[in-house]
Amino acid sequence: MTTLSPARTLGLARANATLVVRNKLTLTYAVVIPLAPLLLLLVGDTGDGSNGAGAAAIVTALMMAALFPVFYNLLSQLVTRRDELVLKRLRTGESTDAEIITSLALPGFVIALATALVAVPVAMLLGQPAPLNPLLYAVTVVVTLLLFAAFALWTAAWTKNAEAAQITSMPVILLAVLGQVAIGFPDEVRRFTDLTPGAAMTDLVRVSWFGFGTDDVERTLDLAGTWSAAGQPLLVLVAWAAVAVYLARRSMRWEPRS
């Protein structure tokens, strides 16, 4: 189950790739999609990285990154070839679990990565701040693609076929959602909301890249501080993650149900 050839996966990720560009509803999903809200920027504050429309545009890049090349993407995949009875056919050859999950999900989350790469140098050109703590920016996105990997993987397993995906992905979309728009309720219920993946996807650019505090809209926090105001928010995330990860893996299903 964890054996894992390099040559392998990455033919089979090759192949996953190809289909990915050919879909052209897909390839907007996956590429436009994610890049779209960077065009915030345009109109927001600018020059000295004190306000909260960068961070906001930023997050939602990020999370529309997470949400449609890495977890829509990912469901829509294992869902069809689950059904067409693809997945079957390749357990039964060389190709081991780990790598037919790793070659579905791979394409999806270079893209991810190469949004949350080119992200930097453009907020920057248009007047943002470079990310304040590159190292704690770089954990927090692959944290939260691998995250919404394994959501992907254990929604399939409740998915009856693709065109239910629409409907059962709205738990998990809403969960990173209500997270990202809840800097904005009051106290009481942030108590609650800060414990979604959504929130501490916010909390975690919102101080790595500006070095904001509890809802400030300017840096207040120096290259130490940011650790230590991560801390809470980063634990959210990896329990998330270890729980996506534990509900992926006992509930995986390889073929349709008889």
Given for the second form:
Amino acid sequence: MTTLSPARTLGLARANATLVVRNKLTLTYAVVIPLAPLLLLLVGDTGDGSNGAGAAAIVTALMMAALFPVFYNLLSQLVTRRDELVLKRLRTGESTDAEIITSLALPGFVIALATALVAVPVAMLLGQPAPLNPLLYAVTVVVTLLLFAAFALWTAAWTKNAEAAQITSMPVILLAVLGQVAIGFPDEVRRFTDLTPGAAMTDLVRVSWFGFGTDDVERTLDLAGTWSAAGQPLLVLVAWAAVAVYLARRSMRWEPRS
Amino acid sequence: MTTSAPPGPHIEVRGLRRSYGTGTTAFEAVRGIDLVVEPGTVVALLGTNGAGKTSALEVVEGLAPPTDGEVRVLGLDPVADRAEVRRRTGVLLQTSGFPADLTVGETLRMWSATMTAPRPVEDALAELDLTDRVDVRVRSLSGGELRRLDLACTLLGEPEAVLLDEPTTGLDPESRRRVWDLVAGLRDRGCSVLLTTHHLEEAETLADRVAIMHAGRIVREGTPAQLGADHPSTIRFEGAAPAGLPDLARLPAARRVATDHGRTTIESHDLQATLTALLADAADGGVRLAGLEARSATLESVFLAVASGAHNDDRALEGADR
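We have the form predicted on its own; now please give the form predicted in complex with its partner chain.
Following is the full complex, with the preceding chain placed first.
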């Protein structure tokens, strides 16, 4: 990988942030949707998190942060900029390919990270416990966001235009949500759905923040226990990220599909 | 100084080929071209749509690797030495690409942020007469204004070598003149400029050398004057050859005589000699040549001949002459 020039990347990211703010729909998707699930904390239990409602609200907020400001936003920015020939124009300048992509992802990435960060005091104010293993929580957030950014690059490669993104985004969105809705599925099915990125992320949040063991809604893990319980879902998440980055690198397009 | 180009041409293209697709759908857009652009000169790549100009230029720009052949810009490989080459070259693509919702000022500041040594944004705005438009969104610009914004970005880093793909297409005559002045200014500063165009006047006015591209090859190359000199001048008059004149084909330097659509055309490679003899014959015979006109070869006639495929005949004729 090439190193990024901070000045170039931030200069481009600033322009991209301006564009996100200027488009009301984009801004709504990017900011409101990830923050809204935190409101669920108001109606869930306000005790020690012992019916899992708090965990569900936080998992949903993070998933929405990965899906909208990062995945969907990056996807639509990439496709729009590609069709406007902005990407091609930028590549005639000094910016490297990595800087161009990073600058496009950065505004949504910052919003998603802020959501993950804001979730901590908001949840604690509303009666949820503090994260048990903040480092593991942070790792979960970063790996998840990187994974969905890579999914956006790959999806953009076969998305005809910004409108088509409403359809082409569905496979990744379904893949993300499947893990969460599968909690009620029979065990034989869940053995497979546990391998989805959504399920792995859900497990990691429950483990890192709440110390829940498998399927428990009570804290059964200590700090050391969270690391060992995190092994498998972390592996699943990293494996998906590796696949997504590989696909994205292979399929990256800089000019409109003819 | 490490940034100065090594002595020699700024842009050098040898045996460049570029193909699209593979197998039965493969198409070779550029079929082995050579080009040299010396410092302080302007070279125009002229051709019809689909001749391969943009395909060739994209390789020089480093946007695509050559299928075969070699490209050197400032002595460097535009793909392998991308960072160094980009810092010292300015590129204008055939179609401008800027986000529609940024203003002119925001666009230039964004571009400036990506550069190692940009000029002040205000200077670039003033140079391209965009100062009044600084707060206007890109989507509201006219075609000419958008092209000028694009050029402002191209020239923001004071490039040594400049690659312009159809810089004046879609511009009104006044904007076109302004761009021509700008290009002339670049040449006077010692920059090398490689541009594509299908405006013959543009090539004739700006270019030190012209290369005419047709079907992926350079079929003619030289100064505008040389290209014209290669090509026959024409004498025309209305009607068939009058009875009072000797055989037109025996006029000095006449190459071809044809009568169609009620007009007679004499091609000549020495217009003055042919015309003098023709007029003398006409005076002797008391013949009046209606609608008489005589023209030196222009780039236009060279270009039209190439575009219609007639250059093959010309080559054959030239060969026969020698």
